[in-house]
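Heads up, the chain below is alone and in the form predicted alone; it's given as structure tokens.
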Amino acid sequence: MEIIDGYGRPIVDIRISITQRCNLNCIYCHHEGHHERSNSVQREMTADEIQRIVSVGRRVGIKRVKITGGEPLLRSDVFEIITKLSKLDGIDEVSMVTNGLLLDQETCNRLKHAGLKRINVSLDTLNPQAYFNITQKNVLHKVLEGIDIALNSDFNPIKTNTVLLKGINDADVKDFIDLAMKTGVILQFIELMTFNEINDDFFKKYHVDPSPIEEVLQGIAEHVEIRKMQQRKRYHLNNGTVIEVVRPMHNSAFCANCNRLRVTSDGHLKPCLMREDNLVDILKPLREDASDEELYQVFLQAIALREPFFKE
């Protein structure tokens, strides 16, 4: 059954943060819109709890699951989580966002065996010094090795996520296109976001308007696809390279076509990435032995709170 929110948007995707722990310290990280709460690590959901939440979520129309963090590969039971989710009837795809640092051959083999279909790897620069400046770790070579291993493990596709940062990587677009041509990864350029634009000095300093990059891509693309989800533009070059631009800021079309619900690592349904004043706790009733019907009502409560952050 497909549930439509008050703005005509179906809910077909769920993005689940399974931990706030991370082995990098990226300067722009918004923690999936999850401002740290004192008990968030202690309250991490178990594999069975994550499975139960997604299982109930199928009743509102959820078909695809994306596992995120923090860094999800830091959880020793990540393979168990993926196995449990991929075996649920009605779930078409389980994918994951990772920083790539732990993508060795054994890990990729186990992820594939568990049922993971796609991987997004955060890759904000190809310059080692800039990578250190962004992440506080000198490990770019390990991430690039991880991407190569994942590519050779037949995940389809591999995406790289690049958050555009003024003066750090906004001049590196050609280098990323060259990488895509060489490897076959799908590039995803992502606009820097903020939850408090007026008082966010970091955003003001580093925000990049993606429009000039889109103009360049428009000029070299064989054709441009408008994805249904969030009206993202996907540029197809004549050599097979695919580049996607994600621009959420002040983009009413993006919000009007959002069909995603989020779950924080401490078990709250999150109706909108940009807000944290309307979270709905689903882990508490689950741990108090709520029935599937009661958990379904929690989903409906969260969906009723959904509204576009940016409106026309």
Ligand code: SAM
The other form holds:
Amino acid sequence: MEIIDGYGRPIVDIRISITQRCNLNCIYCHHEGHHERSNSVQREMTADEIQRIVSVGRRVGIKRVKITGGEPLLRSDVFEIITKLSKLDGIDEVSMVTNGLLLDQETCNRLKHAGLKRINVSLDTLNPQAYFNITQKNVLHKVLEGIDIALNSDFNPIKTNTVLLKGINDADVKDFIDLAMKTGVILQFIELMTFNEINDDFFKKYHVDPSPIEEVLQGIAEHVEIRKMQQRKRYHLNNGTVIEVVRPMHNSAFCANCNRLRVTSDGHLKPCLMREDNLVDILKPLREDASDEELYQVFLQAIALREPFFKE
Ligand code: SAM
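Show the form predicted in complex with S-adenosylmethionine (SAM), please, the one above being the form predicted alone.
What follows is the entire complex, opening with the chain shown before.
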């Protein structure tokens, strides 16, 4: 049965962080809104535990799973996790967001075989020096190679995630459109987020208002679609390029259309990306042999705590 939260939002998507470990160190990273890192490696959920959580989650209406991290490809059992999830009846799609660094041919083959449907690759710039400045690693060529391999492995289209950063990549929209024309990737420009707008000097320095970029896109787009999910705008250019703009900050329509529950890598249900004060531990009861009914009640508890962060 589909459960609707107190604000009329069904819960259809689950976004699961399977590790906090990462092989890049992006200067803007929000760590999926989970900053408690001390015990997270020991408490990483096993493949079976992740499967059990999603399996119970189906009872509240979950149909789609996104795997994230940390860097999900750092887990050697990522293929097992995806296989277990994609085989669950009622789960229509398992997708993943990755920095793309480990997307070699064998990995892509195994991901495909495991049942992964879609991949988003984080790609904030096409300039090697800027890439280094953002991630602290000189590996842009490897990521571009990974995107090519994924495209040729039938993960088509690939979406790229680009967090807009003032003075770093906000003038690169044209370069990304060229990339999309050449490769067929779907571009996704994401507004920089913060959980502490007042005191976040990084945010103040680098946040870009996406409005001027959207105005340009509006001018060159053949048509503009508004996706149901978080009311994201999707611009279709006449050269076939597709560009989505994700604007979470102060966007009540974004929150009003959020159908997503999250799971932290240490097994807490997370009702909202923006908040860390209302997590609900599901791994503890699961490890203490809770029944499916008891775990379902834990889901209901987390859903009851859901509240749009930005409201009208
Ligand atoms: N390591 C993987 C990767 O690089 O894609 C998965 C984890 S990363 C936290 C997932 C996504 O979060 C990235 O694509 C990035 O777009 C987004 N992200 C991280 N920090 C952000 C921030 N401060 N504002 C907006 N998006 C952010």
